[in-house]
Structure formats: C-alpha cells, structure tokens
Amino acid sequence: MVNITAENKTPAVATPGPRQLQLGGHVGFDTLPDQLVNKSVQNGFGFNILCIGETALGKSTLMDTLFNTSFGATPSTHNLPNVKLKAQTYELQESSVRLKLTICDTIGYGDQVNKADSYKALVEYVDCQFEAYLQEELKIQRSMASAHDSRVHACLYFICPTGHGLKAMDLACMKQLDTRVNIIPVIAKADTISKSELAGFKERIMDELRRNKVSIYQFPTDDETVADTNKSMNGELPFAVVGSTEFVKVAGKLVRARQYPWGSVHIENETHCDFVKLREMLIRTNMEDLRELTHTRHYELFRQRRLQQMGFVDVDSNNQPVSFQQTFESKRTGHLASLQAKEEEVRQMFVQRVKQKENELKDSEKELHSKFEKLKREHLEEKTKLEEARRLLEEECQELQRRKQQLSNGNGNGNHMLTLGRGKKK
C-alpha cells in the first residue's frame, strides 16, 4: 500500500501486519512448549542463593531443612576482622530434574566493631557475578550454554529476632542490595518470640522498609494460577522461620522439629512457623520467576550501567541510532587522541626536565669553575709565599756561611800571633 501525503507529496510505504490464516489440518508446532520443557530438563537448571545474616542465626540449618539434605557446613567464629563470603555448588536431583544449586554464606557478618562497611563485601560479590556474566557475553566465542551462571537469584536476609525492629546495619545493607538482587527477608529463630510479639515485629519491619524505601521481592501476581496465593503471601512477609535437621516422632510419624523441655516446634506446621510458606514460595512456585527477574531486571540494570561507563550509547545527540561499530570507532579515535595528547604532554615534560637538568648542570659547572679559579689563585699565592720564604732562607744561609767563613779566618790569625809572642819570651 502506498500513501501520498499532501504536504510533501512523497510516498510513504506502510508496513503491513501479519496475515491471519486458517490451518487446513494439524501441523504440530503446538508441541513447542513440550519441546522447551524437554530441552530444559535435559540441560538442567541452576539456582543461586545468597544467605545474609549474623553468625549463629541458623542460615546453614535452614538451607539443610529447605532442601532436605545435609550440605555439611562448618560453624564460623565471631572473631573475624572482615566479612567473607563462601560459595559452595551442589548437584541435586529430584525425579528427572537436575538442579545445580549454589549457596553463598556470609561469614563474620555483623561481628565487627565498626559495621558501617559490612555491606561492601556483599555488593562486590554480587557485582562480580554480574561482571563475569557480562564478560562472557562480550566474548567473540561465547559459551553461554555450558558456562556456569553464578548470578545471585535470591537473597535470604536473616533478621535477628530481637522483637524491636531492624538494625541500622540491616537497612544499610538491604538498601545497597535491593537494586542488585531479589531480597526475601526472613526472621530467624522465630521460636524465640511469642506469637503476639512476632506479629508486631513483622509490622515494624515492613513499616521500616517502606519508610526507608527499601525494595524487597514481591511474589508475582500476573499469573492467574498462582495470583491469589502469591498475593496472600506478600502480606505474610517477612517469613518467620525455624530450621531443624532433627526428627521427632509425633503420633507414630517422624516430623522435623526442635525439641525443648516445654515441648516441640514442628518445622512443617504452619501454626508454629512460616517454613512451609517460604519453601512453597521460594522453590515450588516462584523459582523460575526469581531466575527470570534476575536476568531481566537486576542484570539489565548492571549491564546498562557498565556499558554507559564504557561509553556506549543507543542514540547520539541528534536522537539518531548509533551502532556498536560507530561507538567503537569514536571511542578508538578518542582513545588515540588522548594517547597522543598524553604522549605530547610526556614529551614536553621530558624536554622541560632535560632543560632543567641542563640548567642545573650549567650552574654546577659555573660553581665548580669558580671554585677552581679560587683554588688556583690560592695556590699561586701560596706558591709565591713559599718562593719568597725560600729566597729569604737561602739568603740567610748564605749570610750564615759568610759569617762562618769570616769567623774561621779570624780564629786562624789569632793563634799565629800567640805563637810568635811565646817564642820571643824564650
């Protein structure tokens, strides 16, 4: 279709939309979802969890309880000078589905006297995983299918069950991480507070998060099959959880529980804690959404920020699209120009330093020449004085010899006269 406008009389080609056709029979592309599922099951899945919380809050125990296994984590001490992160990858299989699970635990978090910089190690770790994925994307020969995706998909932030509210360290850390990772706050060791205190504690936590504009992960409600469940679970945040690897026999059945003198806390009993809700929301219902949101939101924000730091843009000053090659050429030209300017600056600096050294050498030469002339004059004066002293000494020696000669002659005449006198007397 060709349209001619009245203003400039130039033809404008309209882009036709796709034609709607009716199939005459079964073709078979309706099996694409099954093909996708089979391919995904064959390749396996990856899921990475970052556990943040103070020492001895039960992070490792909760991970063992969530996946019904023992990861063999070792307890850490409270005397570490800095926050460290320890990531371990495990291969899990349930039915025919294989899962490569990476659990990253924070060691020494909150144990330092100065906790202002505790979040920096966590931010650096998350950004490093994004950077590794970006560098793999920018390679000429990429291996995205076989490369291990280490980006953090979910962050379980363990809150200390004080019953009063969040600590300043918690707010500062979550504020730095909310644009980088999906944060799911959980109240650790929830069996240490009463039900009434727990309800008020949850309200205070959510109120503080809203007042400090901290964004946490909200379970999606766009899927009709899980919209009602996710909407109700969003109102349950933060989850009050209890973990245990021990089994207690209740009514002839072994259940996970924590045994106390006053009774037992059943981990999978929703009236005792929110462990089942956390497991359902994190693993069974929204694991794929967490993976997708990490790629489409958090990683995209990091990618945009990094590419802008590298100087890449989508449009120029005239709002015209800029290709990757144009950006590269402009960056290369600017880089070469900056190198030439730097080289010229270094050359000028070198010439200036050489001139400065030449002037210093000339000044030193003049100073040495003046010292030499002074020493030469002093030498001549000393030589003249020595020659004069030598002349005077020679004159004194000659005078001494003359007097000695005179004295010798005078003594000879006196002895002769005495001898003649003696002879006459005889």
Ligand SMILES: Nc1nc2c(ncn2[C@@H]2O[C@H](COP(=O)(O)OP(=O)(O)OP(=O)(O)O)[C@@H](O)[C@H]2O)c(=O)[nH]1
Second form
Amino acid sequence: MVNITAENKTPAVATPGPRQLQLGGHVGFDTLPDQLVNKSVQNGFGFNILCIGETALGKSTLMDTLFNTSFGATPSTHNLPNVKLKAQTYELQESSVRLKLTICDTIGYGDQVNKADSYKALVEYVDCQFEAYLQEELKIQRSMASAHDSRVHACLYFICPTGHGLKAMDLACMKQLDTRVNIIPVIAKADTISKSELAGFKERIMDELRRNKVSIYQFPTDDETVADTNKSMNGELPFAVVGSTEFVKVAGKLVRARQYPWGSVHIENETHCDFVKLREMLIRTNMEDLRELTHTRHYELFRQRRLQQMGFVDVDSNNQPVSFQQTFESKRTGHLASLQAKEEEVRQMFVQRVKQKENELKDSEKELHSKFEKLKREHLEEKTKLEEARRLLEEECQELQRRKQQLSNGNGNGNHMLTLGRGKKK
Ligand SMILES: Nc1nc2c(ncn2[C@@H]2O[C@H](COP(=O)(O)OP(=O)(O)OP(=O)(O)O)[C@@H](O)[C@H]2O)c(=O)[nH]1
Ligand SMILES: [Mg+2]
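Could you present the same protein in the form predicted together with the ligand, rather than the form predicted on its own shown above?
Okay, now the whole complex, with that chain kicking things off.
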C-alpha cells in the first residue's frame, strides 16, 4: 500500500464553475433587421427615374427641386427628327446614406409633326435596361451586387398644363409603358392653372386614364404605418407640381419659390402646389416599394416574355413540369433536326442542279452530234459530186486521147477522115 503524503500529492487544480454571462441585451436574431440596414447602408442605394415630357415643361427644374441640388442640365433643342433619351448618373449623399441616382430625360418629346412613334424610343430604352439586367443574371459568373442596375424604378410623366385633358400622344405612350414601369403622372407648371380649374383637370385626366385602361402606379396600402397617407395620396393623383431654382426669404428662411409681379408661388407650400406630396411619396415613403415593384412585377414580366421567346417553358403541352435540362435537350434536338433538314434540302438542291447540268450537257452533245452528221452528209454529197465531175473529166480526157489517136492513125494511112461532132457522151 502506498501512502500518499501531503508532499507527494499533485496540487489540486481549481476547476472553474459555469461561466457567468452578463446579458447585454436580447439574445437571438432580433438584430437581423439592423444587420440588413447596416449592410444596405454600406452598399448604398440605387434609384433610377425616367422623366417624360414635352420640351421645356420643367423636367430638369423639377429634378433640381426634388433633390435640392443643381444637376446642371442645359435646355434641349426642339428640332430633332426623333425622340432621344439622355441618362446621367449622380452620386448623392444624405448623412451616411449614399444614393446612386440616374435621371433619364427625354429630348425632343412631342416636337415632331407625326407623334405616333414618339413612344418607341422610350419603350426601347426601358426594355434595354431590363435586357442588360437579364444578361447579367444569365451569366455563369454574375456580379449582380456590383453591376449597375439601370432598370427604371419610377417614370414621371409630365402632363402639359392645358387645363383640358390628356393628349393622344400621352395616352399612347402611357399605354405602351404601363406594363413596363411605375408611371407617376404629374401636371407640370401647375402654377399656370387656376385653383378652380385644377380639380376638374385632375378629374378629367384620371377619367381618361381609366377609360383607356392605362394603369398608373398606386401607392401601396398594405403597410399599415403608411396605409392612410398612401391611400389619401392615391386620391390626389396626378400631382400638380411647380419647380424652381430661385429662393426667396419667407419669415427669415430661404425657400424655393417662383416670383411673379402679382405674388410668389412657394414650392413647398402645400396650399400652392403638390410638390411636397410628390417628394414625400416618391422619395421618403415609397422609394423602396418602387424599386421592389420594378423587380417583382415589371422585370418579372419582361423576363417571362424573353425566356419564352428563347423557347423556355415551365410546363409542356400536357401541363407537366419541364426542367431547364429538358428544355435545353429538346431545343438542341430541334436545332439538330432543323440543321439536318437544311442539310438535306441543300443536298437535294445540289443533286437537282447536277441533273439539270447533265441534261443541258446531253442536249448540247446531241445538238453537236446532229451538226456533225449534217456536215458529214454534206461533205459526202460534195465528195460524190466531185468524184462524178472527175469521172466525167477523165472520160472526156480519154475521148480526147482516143480521137487524137484516131486522127494520128488516119494521117499515117493517108486517109483523111473527118469526124463531125463529139463522140459518145454520157
Ligand atoms: N411657370 C413655371 N415655369 C417653370 C416651372 N418649372 C420650370 N419652369 C420654367 O420652364 C423653363 C424650362 O424649364 P426646364 O426645367 O429647363 O424644362 P425641361 O423640361 O427640362 O426642358 P428641356 O430639357 O429643354 O426639354 C424654364 O424657363 C423654367 O424656369 C414651373 O413649375 N412653372
Ligand atoms: Mg431639361
């Protein structure tokens, strides 16, 4: 038995008890929204606006007013044969939030005599941005986060302040665009319409849009925090806006305004115009909804259309799901079959051409042969004729010889015999 003395004992290690944690807050995933916010703020945001409106309707001034800056736009020419678009991207920052803003402006919209095709350049531009996004999505190595997303999130349609209603060009253009972009109609230069006329003008515009089944962007009412405001704002559309680059002092504060000899229009005064409503709805409340709707509705529609054009389907004729692999295989088979058919067609054409050439050659050979036969015949006839002539000549020669002989014989015998006429002649 071994006695373990106190000296031999290994010193006792103090085993730590359960670690006591001091809770600093909630434990769990309720910080997820904060993480998302931080990430989004880090990445920055992108927002793209398409401004459609006739020349000098105040598009650039309104953009400057909306973002309280000066984008430095210059007046456009108004004698272009076609509508053109000009997009420009700006980096804006408000506190720690960065915004990459793209403003696409129309140049020469409504300046042509024939305005029937005015919408074409716009539709083409919108589709082009969707196509660029789709192509990026379809790449093997995608860079969706870093690639510039230029899809149009909001389309501000500037209506001429005629006080009457919409023009045919407005309706035709909005009809073409309403399945592609979020249209927000605004009455431009609203300070040129009287208060009493404005309500009727707005009503007529909305009525014309409804009758022509043009769907414009509706502020969402599913989020209860903004549902009431958005609902009431939907009833105020189209917003009657005024823009300005001038400032006046009101109660010691500089405010944007348009000054006239009889008074001034304060842009941010809600009794003067709907500018603040537009800014609230477009930038403060619904910017994210506009971005989301562009992706989930408009881009989705474009994507569906394009993939169907490329031959992709979700279900076959028997309503059975079709995988990407199956579609690819069937496309490949179809492509090969069409290639084979084309090859066969080319082969048949070649055989036909060879046969045709052969027949042509045979015909010309026959023709040559008959020509040769004819020449041969003619030659033979000629030869016979010549031989006959030769024979006759020879006979004549012989006859001549014979007579000569006779003559010489007659002279030797002393006989003078005269022969009249020629001898036997054939
Ligand atoms: N009355 C009135 N005039 C305005 C308003 N907004 C702009 N203007 C004036 O209209 C003129 C044209 O304004 P812009 O902002 O250059 O118009 P635009 O549509 O960008 O013009 P283009 O780019 O050349 O087609 C300028 O003289 C502005 O001062 C407005 O709300 N009311
Ligand atoms: Mg402009």
